[in-house]
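Just the one chain here, the form predicted alone, laid out as structure tokens.
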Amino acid sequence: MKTQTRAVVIGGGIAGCSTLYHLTQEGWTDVVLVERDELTSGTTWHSAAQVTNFGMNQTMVGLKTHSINLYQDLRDDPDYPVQYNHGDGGIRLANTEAQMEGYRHFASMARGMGVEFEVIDAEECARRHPLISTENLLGGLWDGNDGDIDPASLCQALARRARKAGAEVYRQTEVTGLTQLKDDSWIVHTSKGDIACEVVVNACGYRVNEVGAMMGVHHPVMSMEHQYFVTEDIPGIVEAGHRMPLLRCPISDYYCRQEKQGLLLGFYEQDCRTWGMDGIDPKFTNDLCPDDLDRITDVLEGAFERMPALMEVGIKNVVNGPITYTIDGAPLVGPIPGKRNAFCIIGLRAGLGEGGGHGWLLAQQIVHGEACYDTWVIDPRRFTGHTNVELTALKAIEDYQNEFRFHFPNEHRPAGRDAKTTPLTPVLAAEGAEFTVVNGWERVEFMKPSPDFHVTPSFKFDEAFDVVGEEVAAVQNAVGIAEVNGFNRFELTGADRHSFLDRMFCGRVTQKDGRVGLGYLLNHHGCIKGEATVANLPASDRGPARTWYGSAAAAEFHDMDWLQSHLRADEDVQIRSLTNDQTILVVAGPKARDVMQAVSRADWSREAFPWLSVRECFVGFAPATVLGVSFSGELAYEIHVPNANLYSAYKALRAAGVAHGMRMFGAKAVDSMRMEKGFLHWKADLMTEFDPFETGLDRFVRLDKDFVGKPALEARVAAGKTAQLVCLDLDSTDAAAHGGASVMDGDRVVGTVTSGDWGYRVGRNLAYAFVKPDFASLGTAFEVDVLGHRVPATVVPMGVYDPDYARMRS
């Protein structure tokens, strides 16, 4: 065995060995896998192996779609043949018309990857899969490249492949231990002796706590109980002479795939169970639970309405086995939180579909230091320090209940609800909040008009449309007040500090005491990797001279990894978070100043605090730290408040708006306000996949100084750009364009939209979209497909709402 090498991946399932195989297809080739036990031993084995391109973004249809493209190669290899099964196509049923209006959003966001997708009505359901009752049924979303793939011969074959370039495996080899040296590098630990190597990677499925507390860390991940059974031959199957498509049903939570003659029938029970919660017994190898159908009666009382040849034959085998849930349900894959040279590929509820993909995906960060693909949708850090054990159960079990009903835009489910509060989240409940979730915080949504006020879940325009309206107007015509809670807040103090940061970004970033400025952040290859706010505060009773870097409030563990990975040995700066000790109150409107001047002894007249300004003060007697800044359009501020003084500040502000008409406004209003300011949305709008030319960000970069990712950016802009960001104005009333879906010229797809709202001030369906260059000038009209309706669109101005910055400035 080894004692060096340059990377070792721990697990040999689906995920480890598509981590190896994709590592020695990046160049390189000293790497090595060990396995505890023997390659697919743990959830792999006795995976249902269902392939499908169908994903909720274009990230995860991208990496879907390499799977399938492995996986065909894998088939035709005449060494190893894979027995993989493509083609047999998929339904995705559904029984309500929202649903559908869902998959052709998707069928519209998967187009702008590639992929076809169809959706039919019941009746072609019906002819396209012929052992199915139509009843209860409008229609469903249809995959033709569905199949299913043998397991154990597909890790094999990656295996094999990987060890061809170089690679080598290790079986019946258990690691014991993790060690990581000052130069960051890492001895593994093992039962056969020791390896040392530049990067781990951690692929161990519903083992993954074992090795992350090896090296003290905790990945949210859950294991969760599921049963399929095996049909005994069907005649139906016998005598349609071709295979069966694949099943999938929300309306009676189960799935279905041709197996020999009969059928393999996997099930979703509202009544299951979590696995392992307590530990995991090290004698679990190839193993399984023990069956239980009793729990899964209700279940398969639905699937024999919908398929009731099912009721005419026997069961020949029944598999009940762990796999892995995350909070949200999306995997893990990318760097581990707070940890150097270690990432992770865990929590692949579907991994043999698919692994292929994201073990690509990995192997491209590791070597090269991003992806092809935006990949935040999986990155390890988009949870932060809320996550533990008991949330991770809540959130698996319900995603589990849910497993084909996909969350809607406006959807917000129980489960794991106030995981992150603040002492206003009671006060605003009981004022009649709706809260939406970021990053575990509850944030108010909007304002209900009355206690038994809801929305009904949909792609379109919901019953909250008016109740925003009103909120921006209050903004736009007197003064609004919203809590912001969760922004990401890391303080920086040293005397490097302003160097540092200014090597971080690539524009200008002011030093001045007082002043506040906004800048980028590139990767290596020259794209976006972050936005943040730099405000500058003096030496006080409260600190010394420091600098507060405000970034989205999903970007904390993102961030501070960036920032860290980046500090020099002999930089004197240090980064202390103060994301969770403060949150933001947002006084917003005409009449802001005045209800400033209300609660504050300072200054707040133009002259005194004009705009990119930043003070220390006391609003009412809580001590705050106000930034003259806006994402609304108009006059605000943004005041900093430590929690034990944010309800005496929140009162102090409310009790002076009383005069001028002062209203609650939440996430909502704030969207579609950001969107006719042309202000955009990390992880929506500003992605790694795109630069700052391209993204519209010319005025943020200053090419005659150096910074993060310079050389990369100008070999993109002497190669030209690829895509550009523009504001599309839609002619529509009745749903906004959401993120992915495509743009048309006539049937050929020329960009995808990342975002889109409805802007009450200027009475538009607005969107933001990333077009090629030739379509990109002002006027340009085409289509976005949206929900299915091709929508007249036309390229208008960034920023169409007060263009000039004179209401923001006032």
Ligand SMILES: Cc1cc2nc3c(=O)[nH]c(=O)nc-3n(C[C@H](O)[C@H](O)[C@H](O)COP(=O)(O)OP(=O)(O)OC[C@H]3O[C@@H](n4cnc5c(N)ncnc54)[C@H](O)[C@@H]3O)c2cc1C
Given for the second form:
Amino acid sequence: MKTQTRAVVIGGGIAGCSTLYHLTQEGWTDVVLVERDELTSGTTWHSAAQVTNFGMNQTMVGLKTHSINLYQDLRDDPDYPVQYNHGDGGIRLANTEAQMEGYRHFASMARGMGVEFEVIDAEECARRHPLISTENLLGGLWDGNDGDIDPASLCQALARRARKAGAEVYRQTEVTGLTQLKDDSWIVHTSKGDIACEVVVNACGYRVNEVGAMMGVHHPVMSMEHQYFVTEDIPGIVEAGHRMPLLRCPISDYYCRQEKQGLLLGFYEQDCRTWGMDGIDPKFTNDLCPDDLDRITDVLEGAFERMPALMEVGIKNVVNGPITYTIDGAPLVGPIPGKRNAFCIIGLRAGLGEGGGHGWLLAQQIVHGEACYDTWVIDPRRFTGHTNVELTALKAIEDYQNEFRFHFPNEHRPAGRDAKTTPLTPVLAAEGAEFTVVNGWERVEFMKPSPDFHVTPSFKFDEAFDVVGEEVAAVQNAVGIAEVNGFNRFELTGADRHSFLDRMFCGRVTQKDGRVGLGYLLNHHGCIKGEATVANLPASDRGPARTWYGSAAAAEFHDMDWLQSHLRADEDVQIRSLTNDQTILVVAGPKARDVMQAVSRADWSREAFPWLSVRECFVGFAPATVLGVSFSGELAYEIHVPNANLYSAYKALRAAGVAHGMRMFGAKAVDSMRMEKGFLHWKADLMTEFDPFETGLDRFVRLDKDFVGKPALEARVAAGKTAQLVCLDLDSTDAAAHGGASVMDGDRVVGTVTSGDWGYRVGRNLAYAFVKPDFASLGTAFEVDVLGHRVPATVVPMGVYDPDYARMRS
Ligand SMILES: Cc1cc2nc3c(=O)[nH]c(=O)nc-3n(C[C@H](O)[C@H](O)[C@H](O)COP(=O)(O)OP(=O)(O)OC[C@H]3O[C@@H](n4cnc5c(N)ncnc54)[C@H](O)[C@@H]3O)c2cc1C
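Can you return the structure of this protein in the form predicted in complex with the named molecule rather than the form predicted alone?
Below is the whole assembly, all chains and molecules, this chain first.
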């Protein structure tokens, strides 16, 4: 066994084997996989092993396409062919129009990744799957690439190819401990000796937290028991003369594929069970949980009704095994938060279908620092400190119970709510707030006009459309107040903080005390890594001279990792997170200055406190730090208040607002207004796939100074743009264009929508999209596929509302 290598991958299921193989493909051949038992002896060996192309965002679709292409290549390998039934096809069923709409959106989104889904009616579903009835069925989404694969030979084939490229695989070798050295390299302690390495990868399936504990980390991953059974032969299958497509049923929560001449049916019962919460028997290997078919009777009835042929045949065997879930259903693939040179590929609940792609994207991140797609949707840092065992279990159960019921854009599910609140949350709830969840934080979405008001889950404009419009009108014509909680806020102190930030930002960001600036951080590929608002505060009785770095609510771990990893040992910079200590109250609208003047003794005139200023003051008797910035495009103040004083600041502002008709506004109003202003959202419009010029941020780049990512950016500039972010005006009043929707020139996809929303102040349906450069000129006309409808769209200027910024500077 080697005692020194570049990377040690821990775990020999599909996750580990795929990572090992892809590391060799990305150029790291001195790599090792360590498996406590035999390859696939965790969950992988008993997987139903269906491979689908469906995903709810382009990254998932893209990585699954990679799996499918790779598995076809392995199937066709004459030396070691893998059994892969590619192309049986598959149907996701639907019995509501809203589900069908969702499928139309996902079909539009997948087209941008070169994948064609079809939305078909009930009769066509039954034609393609002759065993199903059309009772209570509207139709479904057809995915022609669906199939299934033999998990054991898949993993062996990947390991074999990796070995051929130079990797080594150590079976019957348990990792017993991990030690990180001062230079951030690792010693992996195993039952057969130590291995020193640069990088470790946790690919331990349901034992993820045993290995996590070895490095002092708890991952938000939970196992659920999951059952399927295989039937005896079904005559209808033999008679059909072709293989049965896969089925996914959100109506009765089961999936189904052909197994020999029978069917394999897997169940997501409501009476589901977590597994291994109190520890896992070390001897549980190549093992299963006891069968418990009583639990699935509710689901089984639905399956019988859909496929009456099932009632005529017996069950050959039952499998009940642990399957891992995370808080939002997507896996954790990428850097482990707070650790150096440590990665994970865990929480895979569809690891056979996705594993090929996840290993590919992870290997790219390890070797090149970034993958070809933006990987935020699977980034382990997307959750921050609130993700304990209890919350993970609650969300895992909810997700399991809703396995095939995708989230609608306006749907916020009930489990694990109130994980992160502020002292204002109950106050706002009592005032009628409807909340959305942002990284665990309860954030006001809009104020309900009556206690029983609710919206129907939908991709279209919903019942809250006019309610949000009224909130926007209040902000435009008088004054509004909003609570923005969870906003990420670091405090940087030390003599070198300005030079450090200057290196991190691709533009020049103000270093003047009392001033605020906006900057963009690039990765080493010259593409967008982050966006931050910087506010410089002079020394005061509240602390030494310091700079606040503010970014998106979910960015805390991500940005901290990025900043810390670029700090030089000799730099005098200290970074402290204040994210959980303070909350923002935004006061916005033409009367905002009057409100500030009434609650705070400072001079709030335009001359004394112009746009992009920051100062410390009191709001009522609450200590506050106020920034003159605006995301709405109206005159606005961002008032940062310690949570202990939040309620008192709120009361003072509300009291001062009465004279001006102040209204609460929520996240929906904010989103609408920022679309009208051309303001961007991190990880919707700001992505690692595009550079700042492609993103239209030219004015925030200064190529006459040094910064992280500059050489790569210069190379990209020389190569020419691949895309351009533009604003679109859609000729429709029905629905927003949701992120992922395809921009079409005839039958050709020429772009992808990143965000869309109604602009109430301009009365237009707006969207942002990355389009091919030839389609970026103002006035260019094409169509956007919105929920299956070709909607005419025109390129309009970014920031259609108050383009001179007169209102926010007033
Ligand atoms: C019943 C069932 C049906 C499923 N059906 C499908 C499906 O149809 N399609 C699909 O895509 N997915 C399906 N899945 C999910 C899929 O099987 C899993 O997502 C996938 O197998 C997980 O692979 P993994 O490599 O992450 O974990 P595992 O396969 O569990 O591998 C982890 C490995 O790590 C090793 N390990 C753990 N601790 C250590 C240590 N300390 N030292 C060394 N090695 C260690 C283990 O021995 C194990 O081999 C199903 C799951 C179940 C339970």
